[in-house]
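First, one chain by itself in structure tokens, the form predicted on its own.
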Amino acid sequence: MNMHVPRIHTAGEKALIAAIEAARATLPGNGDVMQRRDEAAGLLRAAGLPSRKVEAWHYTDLRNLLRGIPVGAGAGAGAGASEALIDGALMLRAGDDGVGRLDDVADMPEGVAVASMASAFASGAAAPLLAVASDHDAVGMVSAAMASTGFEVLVAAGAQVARPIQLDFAASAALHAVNRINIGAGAKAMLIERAHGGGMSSLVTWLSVADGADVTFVLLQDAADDALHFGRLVIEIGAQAKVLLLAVNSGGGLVRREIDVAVNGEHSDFKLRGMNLLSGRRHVDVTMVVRHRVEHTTSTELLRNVVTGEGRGVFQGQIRVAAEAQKTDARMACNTLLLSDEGEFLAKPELEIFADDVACGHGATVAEINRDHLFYLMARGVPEAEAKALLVRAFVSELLDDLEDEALHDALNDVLSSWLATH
């Protein structure tokens, strides 16, 4: 005879459960997205949150570390308003009440359309967006689970959209939003996402990118020191098109995003620039696959990573090469300066490859400032702090070199330099 026995749920899986309990009743959506908000909820009382036995959560074990939801704002990175990251920017912005505000969009370019997924939650459109990919897909569950607001935003064939369109996300306590984004052929356009405020947040953006258009995604991350934030984008690459992502995460206590990529047509080309800065206690993991599924593609992935304090970050990347996929070009490098003994980054780079045609290879490193440039500097009267400061923006300054755009170069760099000034 079999007996079930009741799985036994930690303090932190209570405290979400109890949170997706009691937004149920205000969350939007019809039938068909309510069946998938209680399936979702269903299976994290079921299976719970995922542990270091589970491979893809090995480094960021979430049922151990999530000790309760953080109830507000803390002081810290990102507790300020709204602002736009490149002045200019058409805002689309969203927080704890789950309205999608418009701000801009009657000053939308021709060719730009954008709406509240209001509507999409009404009519059971956004139900496919709320996916959940196994009973150990935390990010899945949470956002299927809590979802209350988010965009859609279309960039028509061929237009070429001057202005940057920033999608704002500032959580005082809750905020939960599922974005849908398309670019078609021929476009060219630049979209900013960004997760600040405090409290718990989940973010998932679907991002599809038509032939030939030329895309560049910001994601930026400085939530307040003791929000949970996870995050995901999922993009879909057609033939000739080009997309360059830039990632940072500044801020935010325990921080999961997830970066799903699919290289769908020949001739396209991915960059991932990604800039990790840890402090306090912080603890940061980006997961990402990039998956090539036909020949004559291109990616590059370049990250850097700072940890001070008792930091702990984890990069876990993927490469995988379909057998179909011959004259692959992949390349993955995962760099690391530790700025104090108790700080700590974990990497792992990974190919997975089936095709025999290719060119692909990854590296990761990890090292502390170079004392002979410190003691260079300050031999030249360079405070010893300052001397830090300048070595650390050179060590993260190579993923900024070759952007075309000097204002996102410069909004940035700003980033950079002021959690330099911080910490």
Contents of the next structure:
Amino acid sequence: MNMHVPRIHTAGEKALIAAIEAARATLPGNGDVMQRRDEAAGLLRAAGLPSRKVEAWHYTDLRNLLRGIPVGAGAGAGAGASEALIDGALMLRAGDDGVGRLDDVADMPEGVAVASMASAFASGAAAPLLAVASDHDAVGMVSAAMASTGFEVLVAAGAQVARPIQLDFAASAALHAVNRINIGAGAKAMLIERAHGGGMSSLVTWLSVADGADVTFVLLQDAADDALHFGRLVIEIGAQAKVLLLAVNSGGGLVRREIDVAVNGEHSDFKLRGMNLLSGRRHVDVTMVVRHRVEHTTSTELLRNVVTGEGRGVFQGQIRVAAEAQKTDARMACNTLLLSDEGEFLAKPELEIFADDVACGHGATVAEINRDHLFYLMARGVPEAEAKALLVRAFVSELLDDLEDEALHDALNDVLSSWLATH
Amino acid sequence: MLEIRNLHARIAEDGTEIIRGLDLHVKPGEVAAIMGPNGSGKSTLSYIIAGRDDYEVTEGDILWNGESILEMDVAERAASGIFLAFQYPMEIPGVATMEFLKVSMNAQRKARGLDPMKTPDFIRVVKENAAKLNISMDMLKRPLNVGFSGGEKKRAEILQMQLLQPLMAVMDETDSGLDIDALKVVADGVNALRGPDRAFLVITHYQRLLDYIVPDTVHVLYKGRIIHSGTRELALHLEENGYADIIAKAA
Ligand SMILES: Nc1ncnc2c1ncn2[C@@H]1O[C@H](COP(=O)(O)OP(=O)(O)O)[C@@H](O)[C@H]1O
Ligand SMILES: [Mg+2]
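Mind pulling up the form predicted together with the partner chain next to the form predicted on its own we just looked at?
Shown next: the complete complex, the earlier chain at its head.
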């Protein structure tokens, strides 16, 4: 049943619809799952991709930006080697073949249970994960229509998991995954979700953090320069819980990353630390909403963006404070260092506050390299490129310097270093 | 060693001429003092020697060991042995002082075809030199110059000079903001580096510094030109009589 008036599709829309149709026969799922897929595909066919006329896509005019589907290295190429971001991490790997590989299942940390999403597709338990929010929810549509792999991770209440858990998605042509991660009450864990490789990929993750839990979550996207990537992370946070989210984009061609956080329990804290390294011709859009729903919660969102070449970045950050959410303290800052005339970064911070006793603020700045600083460093013999790299690192360092976990600090520093070395 | 010939330079942005036909010759081993009223162009001259691109040379040349440096960028000039001690050293948040010292030393070594320093050697040489300048290791743990007092910044400049061992140091009002004890510490640092192959261009407002760093030659810079040159006695004369009579004579 299709109530929408058929419309003429762009080349990008045609390619996307064709990709979905071609994949359908091989996708896993029971009747419920397949119904969700078909609904998503139908919606895409009817509504098309969102254009800049849709507010949520105003700075990422997907209808015009998506010209075709990048082929990547080709379906047969196999997943690239993927190292652990942090040495010793438990690796859960998925590639284009739809098979989620669980390394060292025998050696699972105490209190951790992991499973491939395969059985949830087969049973239909995965159906609710294939949700499409509206007729301009392109991320939801792509994911629901094509997700074929992913992981379920359960961390038991009270478990203190020292070993980081990395969900690793290495695409060679097309990789679409959904994940569900539940962190039990009082548990402590670090999770890393890495999207890399080429072609088209989508990653939708549902993270639930129960009361009193303490979670560090790293979202790393370092895909190929022409890769098309859709990401979504939905987080529900209970009472007295702490979530630190590190969202890093250092690759990709056309990237949309959505982060939706619901702070549902009192006395909990959410922190976003975002590092966007934009070079070449990439377009990276980070669209975030944090919903403060109850009293006495805090959040800080700090982004540091570095733009070179013709890189283009977008941050849409919305903080919503419900009428009941008195005593909310929320601060958002988005700072950009612009290294080229052709690059740009568009920041749209928004506060939507219905409570009257809150402390909320936001700010966005764009600056260039400080010429006095550059002169000083060069006057000591540091060549221009190296001096600029030092200053870029200085700009980003504030984001990384207050990370307590040294291994994580060093790992993200390495991501920055390798980006600096190649751009 | 350094030969400046009929130098004319202007502010790149608005074209205002600041240096107007300046001649200066500094020999190896020489300590040349440059004095002059505020606004004469002393700092501008030091920036132009260092290669700052806010200024455009419109006429004349700067020869360094016989070759023009006008086409060299700031880092290349530094690596060739020219050091500028800033009148106002920059605070650079986020850049760790120790890392900066290491990066700059190794950048210069690399430009001269030397291997990078090993970390223990680096730390040792920094500690030795810092101790002589009363610079605590605590200070060096901070970001570059951030939160340093005026005197600490100047001492940090001298530390950098000692570590980088330049062939010529241009010191822009290194004495300003220093009390007498700090002034002596700084002067000792400079004097320790004096030698037959190394030259200094000491820019100062006051003769006081020259009691401690005794110059071979003294030059008066006024309105972008050297209007008078002499020996150490010239500095003493200026201290007593001011610039008026020399300016009048030159006019
Ligand atoms: N970048 C600049 N922009 C504007 N004015 C400048 C700049 N550099 C120098 N000047 C001007 O040039 C003159 C000489 O300045 P400066 O070299 O700092 O003098 P000094 O160090 O002898 O006191 C002053 O009038 C100063 O205001
Ligand atoms: Mg000056």
